[in-house]
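Next up: a single chain in structure tokens, the form predicted on its own.
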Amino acid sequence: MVTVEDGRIVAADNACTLGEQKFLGEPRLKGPIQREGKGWKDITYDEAILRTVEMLRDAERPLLFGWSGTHVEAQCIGVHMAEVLRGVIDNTSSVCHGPSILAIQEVGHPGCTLGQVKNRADLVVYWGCNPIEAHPRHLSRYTRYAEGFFLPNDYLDRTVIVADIRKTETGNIADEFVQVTPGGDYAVLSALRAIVRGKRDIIPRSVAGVPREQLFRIADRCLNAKFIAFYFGLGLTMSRGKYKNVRNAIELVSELNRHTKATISAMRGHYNVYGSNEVNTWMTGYPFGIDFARGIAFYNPGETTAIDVLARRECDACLVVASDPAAHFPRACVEHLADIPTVVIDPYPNATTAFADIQIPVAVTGIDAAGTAYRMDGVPIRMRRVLKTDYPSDEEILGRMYAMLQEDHPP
């Protein structure tokens, strides 16, 4: 529940630690600002507005980036953006979860909701993850303390196995913890998938510094589990491998339902990451990366992703909506973003705050705007908004901009 006093929140109860910083928030610009000389100035949003749709129409190759952390509604109007403008549309995870998209197209993607894992699942796997510290309600709401319609007794009737190079939080409160070495997991991957098809006699003593005997142990778990919840994070997709130790963990999971049930799924980040990537499929057939220099959709993850294209200086002006590349891109990337014209479109001030020319603080979804998102196991949610303030959304922004530009390019 959220307690709304004298026009903000003082309270959300219940919220987890991640949901607690967003609902009670931190400061947020009264308005737009540009960058003037080394200081900036207080703009109006038409102002605003104008002079970044100036910026877009200006530019040979411009890039959008970001669309994770903002609705569904306005990621469309993103898209359409790009393909007017010919430029380049990219979203977050091509920095994180890209790998898993790239492995799901190549395999498939045997997953289910969260509330099949909350009633079903005897046995949890989280690899490469954290989520006590990164999706602090996971647990309690869906996996290790959720009583589910056909368990329960909550955590005596499931068990969790954590697999990561070191013991977090979430290891510590596992039935199992595997420490792999790092840059392992396909080993360990493949040694598993070799003793669920019986394959037993060949694997050596240790894998990845697993040893045998605790192998033989979790593929005999796996064996015996009535159904199997498989969850995989960053520590899978962004290690040696990448893609292709998504792809085993996907095959592990199709060996296990020759003989169970399992699924997997990838934990994800953003709010509506997986909303940008549904967004774009449906628009374009692409999930992310998605290049309109020809006139039509192009993907190439390794061509047309955000940090290819800065990495070459090939883009000459950045959109940034809902998101903060300055804190994640490679320096290379952040120093060409300085040098280009750069606006972002933000609630509040972050890292890529500091070179951008122009800043446009909006709503919040879920707080001050409503909007639709995509939970992590593709569930669209709808989001009303529990505050009413004075800031737009950033579907009426770019709804703006969009109509502006096609006054260049009627259709």
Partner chain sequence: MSESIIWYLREFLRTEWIRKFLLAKTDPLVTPPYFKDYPTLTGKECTACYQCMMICPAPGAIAVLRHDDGWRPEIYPGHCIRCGLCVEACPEDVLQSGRVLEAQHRDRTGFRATFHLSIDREICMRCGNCCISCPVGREGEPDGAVLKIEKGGVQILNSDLCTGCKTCEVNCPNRGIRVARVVEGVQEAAA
Given for the second form:
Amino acid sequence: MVTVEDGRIVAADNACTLGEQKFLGEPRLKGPIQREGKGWKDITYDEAILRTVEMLRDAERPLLFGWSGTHVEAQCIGVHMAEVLRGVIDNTSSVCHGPSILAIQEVGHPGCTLGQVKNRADLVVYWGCNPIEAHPRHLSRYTRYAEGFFLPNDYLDRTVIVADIRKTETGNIADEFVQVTPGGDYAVLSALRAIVRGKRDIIPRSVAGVPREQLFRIADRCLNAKFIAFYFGLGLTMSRGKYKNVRNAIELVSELNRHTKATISAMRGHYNVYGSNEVNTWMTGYPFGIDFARGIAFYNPGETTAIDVLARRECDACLVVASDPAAHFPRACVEHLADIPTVVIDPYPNATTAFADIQIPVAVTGIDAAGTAYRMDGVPIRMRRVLKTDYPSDEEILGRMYAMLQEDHPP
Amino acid sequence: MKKTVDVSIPIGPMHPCWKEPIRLKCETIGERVLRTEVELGYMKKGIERIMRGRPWQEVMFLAERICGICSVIHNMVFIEAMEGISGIAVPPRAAYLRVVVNELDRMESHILANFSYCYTIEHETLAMYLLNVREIVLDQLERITGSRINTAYMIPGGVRFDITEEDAAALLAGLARVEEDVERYTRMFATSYLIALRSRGVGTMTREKAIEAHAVGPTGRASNVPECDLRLQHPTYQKLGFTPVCRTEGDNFARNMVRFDEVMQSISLIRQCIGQLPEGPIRGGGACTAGEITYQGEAPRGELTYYIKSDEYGRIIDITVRTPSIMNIEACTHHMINDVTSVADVTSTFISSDPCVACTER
Amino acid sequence: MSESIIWYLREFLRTEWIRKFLLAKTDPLVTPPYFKDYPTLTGKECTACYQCMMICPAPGAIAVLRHDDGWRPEIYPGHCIRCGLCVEACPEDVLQSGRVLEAQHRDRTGFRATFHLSIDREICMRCGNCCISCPVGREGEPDGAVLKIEKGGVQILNSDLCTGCKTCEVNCPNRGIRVARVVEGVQEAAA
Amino acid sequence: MSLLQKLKNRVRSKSIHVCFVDVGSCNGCDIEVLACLAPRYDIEQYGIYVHNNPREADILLVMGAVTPQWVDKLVAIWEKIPEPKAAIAIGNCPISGCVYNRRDSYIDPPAAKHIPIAAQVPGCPPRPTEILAAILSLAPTIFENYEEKKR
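Moving from the form predicted on its own to the form predicted together with its partner chain:
Next comes the full complex, and the chain you just saw is listed first.
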């Protein structure tokens, strides 16, 4: 529930700090802006779209990056655009849960929806993530505190294990906190797999800073649980070992599935990054980092992902949609981003704006635009709009761009 | 180069004589011990840190669990400090009951200390006698408060349970048994030739040294510092006409005898309390409020100080505890153990000062 | 020396000692009735007023759980310190331990408590753990909740419904919410 | 079962050597274990002998919420005890951390995180009778047919 005054949202109910900031929003741009010398000048939407299309047309190897903060319909158009342009399309998961997806491609994904977790999970494991700060309402809505159908005394019936390299705020409310030395996740997960397999005697006294006895305790807790929900964050995917860590975690879960029910899910970042993966997969066959340079979809993480394309200084134009690469990419990539023409399609000015030539403000999905988004467990949700504003939606802007591009390349 | 020290002997942290982890490092020449150093820090739990931001009903239990042996006095000093902050008056019956429980706790603590000493000098017979007598004292404690150790008896504005006629009678009967036994064991201790060999003249501390080191409790009183007994300043004890026990020798023997005498004194104090026990309520009510206080009380081991600052709802904002053992351990290492003739005397002298590591480190 | 030997002989030739020496028998190891053991249920109906959870000084020692046939407090050994405060605080006499309940009835003692909630909006993440875990108002009536995230922050809707059970405080990851429990021990004048 | 094994079972259940280690308790459990020595409880009539040398002990009594100083030393003591061995957690502290287990305290409970704990005696502190009962009920089951179980 939100309160609207004078066409602006002034308060949101049941939203965490992060969610509330999304609803209240920073000051938004009135219209598209273009860099002129050291300043900016206002341009119209038509001009902005035209210039963007020109930029993409002139580019040899355009990069279409972002997509995680917009709705599925716009993402579809993005893929079509990339195909027409023979460019590279990548989403934020290449710097986020890309390794998790690689692991899932190798060994599969024993996942479930959050509703299942809410109603059934009596043991929740958070590995390398800090939901209190990154997904504040995850615990209260779906895991620990949610009133489950089969768990009448909610948080008293559930156990939470948190594994991290330092005691986080989530660790404060965990039943068991496991402190792993940085980079030791693979070893700890392997040890747990061995214990679940019944090979307790081969475990050394301590594994990556975790005492043997604690590993036994965790394994026993897992084996005695009725339903385990395992969540991992970037602490697992982006630490040493990368996708091998996640693969190991998935294999631990499948190991546990011989004894009880266990599921594993990633704690995704942007609200629709899952949707972006889905859209890319159903349209091109690959989840992220897709290169259309050969006319067909080509996927090779490490070659066709945004960071690599930028670091090799290959791309010569960049369209950033609903994300903020300048805030997260390595310095070399951002330097290249500053050198090439860049257009940002995002409701709010952000760090990438400083490197962009044009920024086109759009409506925010779920606030003043409707659209479909995939929740982090892969459930598509239709988001309604609460405000009526004059901002065009991503779908509209991109649709017009695509229409113009299509004129160049009639099918 | 002249060799000053032959060998440095560590005692502890896990040692049959120590019931708690503490480490002594003795620098020796031959059998003689030149210097001793204490190494603490095995028990640090951060109790004062976790006390902050909590109301009395939680801090009371944390205070009690600073030390399990002298738990009652920690409870009593904390609660009386909170009463001092909030201006809560204690009904007279409750004040007397507090003294009864406090003195029972002092008795069991002193008997345990003497047991430890006898155990350390390998007089196991007397040690076991004492330990058995202590059980009778604990029975009385349990009868009044419902638990043997960590009794949680006092609350702001009173005490938790009243004492009935039968309980009082049973308490007095128990005390008579204790008195008879302790009297015999005191005689045993005082006249035994073997104990005298290990105790008399060992670990002597003069009055001047005791004052300099701020020795407190029985350790101070054994060195003729009677004014260190803070019960002299407590209103209920003043009403009972309390005079401290005091000896002049300042050696291991005197410290144990002071404790024996104090057990006898406690018995008479309890009898006085039960005799004069006024009728009336045991709880007066009253909520804790904001304020700041420094309050002291006499623990079995000596002076116990609480500094407390609380907020408007009676939650603790800041708390500092100074326990008696830290002064006694310092006095012991600097003035008693210096130049004792054997390592065996180091342990017995150290135990005779009745150190409590759990108190000291919290 | 001689005196000591005589003393020892006297000590060991007492009839009591000799009898003990020959017919040694340890006392039967009984737990006295006045020992405050883990609280047990009396069978009276629990109304889920959470007074026991409010006063309990040990973390995780007691929880009022929902069962098919109603509410029931559960004591967790290993956490419970057997202080008996929950027995005294319970207004319905659901729990008993040792002689605590009996003494309480005899002396007409009890606890009176008031609660004050405060929220530090600077550090509150609005994760909602307090609102969701709060046991009050979970059954049915929509206005019965104490806390709710509204208008950009945790709002205290009905502070008078707060039972001081400190669930919110325990489950807050960063001490954003605090509940002050002002408890005083009271005694009714003897009738 | 060989005769030798039967003999060993018999001897082991009648002679239990106990070593206790205080890893940061309030002393309450400590003195309750001491009270077991008292003639009233008379721990030695059951063949339990308390001495503080881990190298000749069978059972380790762990008391106290594990303080940072003890984390490595507790494991070292545990490994000094010869097989067959068992550890018993006495009191709430090694089981759950008791009242100290709050944010900001230095302790690292439970003890079962550091060494294998075979039995727990809850209570703050437990009564001597409870401690006695725990040792007596645990010892035969742990040590029975040790050689055969090992194989």
